[in-house]
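Next up is one chain by itself, shown in structure tokens, the form predicted alone.
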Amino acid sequence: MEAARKIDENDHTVYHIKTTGRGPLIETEHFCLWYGSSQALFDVSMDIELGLVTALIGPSGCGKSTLLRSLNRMNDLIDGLRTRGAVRFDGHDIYDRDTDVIGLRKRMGMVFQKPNPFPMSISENVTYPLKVDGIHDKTVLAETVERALQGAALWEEVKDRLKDNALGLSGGQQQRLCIARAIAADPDVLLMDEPCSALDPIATARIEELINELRGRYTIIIVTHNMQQAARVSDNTAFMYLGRLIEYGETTRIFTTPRSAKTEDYVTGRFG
């Protein structure tokens, strides 16, 4: 067996491989984040391209989910949070004082690691974001339910039981329902934090098919610990290690001809 190479943790070189050339929707520039005195992200600079799927990969604790949750400022809910640098969404720095954080989160649908449907009917789960916004027109709500469930590839499976409790769905169906809920308000971005980690292989395959179907309609950013999944579903991949962005570029090149020894060691299974 080939011996693992020693990782140089003091080498902070960042490699940017050519991406597809589409314009960026989200840009991070020298972005740093602290939880109290503990620094979780170090000088992260990257462009997330419009309409594509970007995967964030790396070992546990490397900052993938922290970076993802920084994009819709969900980390604001944690005491002692401090940031430096910029995160620009559609040209506007989301950490500016004048940012409408609620409005920002409406434009970024979030899908979590574990399916989290509300204990209410399937249709009420989908329309919940609209009702929170004060939309109660029955025609609009009904159209939204069908559109979102169609978009999440769930409509044909549940159209005859929309009033049933969502908790009665299978795990994979629950996660697709959460995706439907996320897209009901017609966001620009879908943030997915390891959306398949609690699912079986069949449900995982269905979610991956769905991501491919949603590509182009939404800008999708997915955190995944599964490198094969990243290779299957993403256009661009960012490899993170110890809170730093190590390498970023087209997925095929990250997995076949990485420039960083750290990236090569990770994607070939030498560590992680």
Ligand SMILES: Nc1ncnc2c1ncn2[C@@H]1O[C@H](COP(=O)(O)OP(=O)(O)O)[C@@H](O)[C@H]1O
Contents of the next structure:
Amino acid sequence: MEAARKIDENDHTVYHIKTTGRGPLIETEHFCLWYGSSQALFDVSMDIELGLVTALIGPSGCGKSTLLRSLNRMNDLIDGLRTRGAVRFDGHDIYDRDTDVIGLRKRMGMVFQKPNPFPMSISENVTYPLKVDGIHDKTVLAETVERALQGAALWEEVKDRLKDNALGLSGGQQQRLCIARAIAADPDVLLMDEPCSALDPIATARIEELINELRGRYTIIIVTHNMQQAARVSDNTAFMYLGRLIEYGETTRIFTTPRSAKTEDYVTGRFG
Amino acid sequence: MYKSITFALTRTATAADQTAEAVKYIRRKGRSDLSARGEPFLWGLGGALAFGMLMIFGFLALIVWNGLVTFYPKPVQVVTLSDGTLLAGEPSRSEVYKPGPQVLEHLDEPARQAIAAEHGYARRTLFRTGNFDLYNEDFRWASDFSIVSVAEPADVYFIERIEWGPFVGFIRSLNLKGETVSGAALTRQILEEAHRRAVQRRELIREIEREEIGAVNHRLNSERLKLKRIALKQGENSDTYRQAAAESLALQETLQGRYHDLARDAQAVKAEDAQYTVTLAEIGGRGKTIPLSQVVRFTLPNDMSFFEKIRLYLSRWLEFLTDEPREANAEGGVMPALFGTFVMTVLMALAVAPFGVMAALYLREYAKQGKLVSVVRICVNNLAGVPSIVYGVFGLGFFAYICGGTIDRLFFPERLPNPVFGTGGLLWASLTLALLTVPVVIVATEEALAAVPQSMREGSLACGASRWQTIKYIVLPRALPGIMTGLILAMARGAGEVAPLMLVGVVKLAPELPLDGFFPYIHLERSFMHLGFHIFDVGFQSRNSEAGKPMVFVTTLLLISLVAFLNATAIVIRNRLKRRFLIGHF
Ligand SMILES: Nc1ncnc2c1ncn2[C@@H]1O[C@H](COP(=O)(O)OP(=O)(O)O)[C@@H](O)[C@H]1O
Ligand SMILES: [Mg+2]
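Swap state to the form predicted together with this ligand from the form predicted alone:
Up next: the whole complex, starting with the chain shown before.
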């Protein structure tokens, strides 16, 4: 490794190393975002590869969650939000006027930092996306519950108490239930915002295992502040800093031979 | 110990060090200060709480006790006064007073001395003597010094009557269609049998007059209105009108015939009834003959077992809850008022719930949270503080005169100038109260909505649910217990409100219930009776407030119970709902 490269805060070069994959599913193009008058994302351009796990890392407040929530337009809820540039999903700009936001969200499951199961039974939680779509066929619902819970590696633990209230599950189980809910309607993309930050190490290991199992079936984008986790579960990693994308490429390369001094400082634990 | 620290510090002491040291000194010293520890404030707070609780529970205890004992039969005392006259009545309360000099002048020496020993004060007792038709008063004071002797004779009757209030005295004779029964021949059995028959006749008359003649009148009236409607629509010269008029007149003729038949029947029963009378005598010997059917019940209060007293007590409660009022509301039951209060409160809840919830949903879930919404919110909060009579004026002006007047002109032109909806009524009263309580529901609903975690909404939206689906499936179910709480508060407030109702439909005595057997069965335009107003009327508007006092307590007890019952039901429902969301982590 080269000796201490000087960090220049005004140097906004973006280091795009080659990413592995079968081609992009989501592309952001010069994407900027403002919360009211304060800008949270600056000119983010990156291609997210189909079927792979992409990790977003960076110090807290750097805009990881903002970027993630921009991908399924969850930010629409916030008053005074403005964007510029484009986010293309499957070739269509999702910030286009006539985008069907609800249809977009139906193609992207989302898992949040804190487990947020609904105060309903376990099976009702899993079938909620189907209920929203107006599917009431009992056999379809039952099959979905089993498939999604098995997909989220929760089936064995809860198969005997599907009618119990989901709030009675442990934190880790709740988070896996949320993953089951996110994959119940068979989306293309799974967005995860620090899914393990509220969990203990054992539950965390369980979720990481699960992400490895889901790899290939879904395009997964995971925000994490834990670099070991990013290294363990992701194929590609994007490093963000102060609302900018600094470096993006294959995970192994980001962690072993980062091009940017900022990335190097962050992954070696000198700040963050 | 800290002296040495002080010493250690002073060696290199800067100004800042000295300040810090001073603060430290004050802090350590301050610990022992009583006011700093806040104990006196704690006592003050505790005392305030205790005082408040005492007031509330004392008040409730007063109401409950007075309300519960009112119907329990009290003994009737026969008092011999010093001037030789007799007085019979229920002792209702006694007090200490200062007799005037004229009174003292006429007293004998020992009594005067006794009063002087009490510093000029004497005790007197208020007797409920009844017999208003003979005495022109219901109550009489008797001073202790004027009482020679007190007895509780077993044969003195306390007779509740339809008119003139109770009669206290004796039964002299029973006149059964010319045959007179008196003395030993007049057994309790004969009396009760004759009374039972008389009550049957009374009910028969009532049925003929109220139900059957009422039905005929109703049909006659609707026939006339129908005809008038046709006249208004087609003109009096049209063929339709002429034809309808002919038919209607024929029908009216038969109805008139039926009316006369019924009236004759009623007259016959009344004439028969008049031949069965009972002659009563008050304690001084003055007689009074009344029809037997005028008597509600004969009781011998001094000659009753505990079991009989309980039976009487319960039957009086039953009468109170199921009968109509008589004697200018001071006696009888409160069924119409109870029913009116209940129906009005339920209607109000039905009106206020959707409005309040929808308004709060819009404010909290859809509206852009900005200045305008803040202003609206402040306005809503302030609406809760507007005096209720203002709502009454608004309800009368807007609902009754404007809305009701329009409805009358559009749908009931044949009844003009008599208003149908164009005056106070059940519907307008409910809507006025709904308006009055809607801020309560809006504020509570908004709070309940705000308490639903944002993460729930995000979870739902991320599943591809629309905003409305999110509200329907996630937000509303979770906010429901809070919304119910708001509704409970609104209902409790609404049920107890009187002032605005006096303007928009509550009356002293409503001849008809808002619910009856004539189409359309529920009559929202009718004026109605209300427990709160009933209390006001009985307690402060009646000919004798002393006679109305027990009724005030019982009715208050009933109103409080009704409000408590409504609240308890809603609380049970709310807790059922709440349990679903309160399962913690294990
Ligand atoms: N709802 C919001 N309104 C205004 N500013 C926000 C909002 N959410 C996030 N921000 C700001 O945007 C920046 C990025 O936040 P975020 O994306 O949450 O960071 P990260 O997830 O990387 O910790 C932060 O400076 C934060 O203060
Ligand atoms: Mg974040």
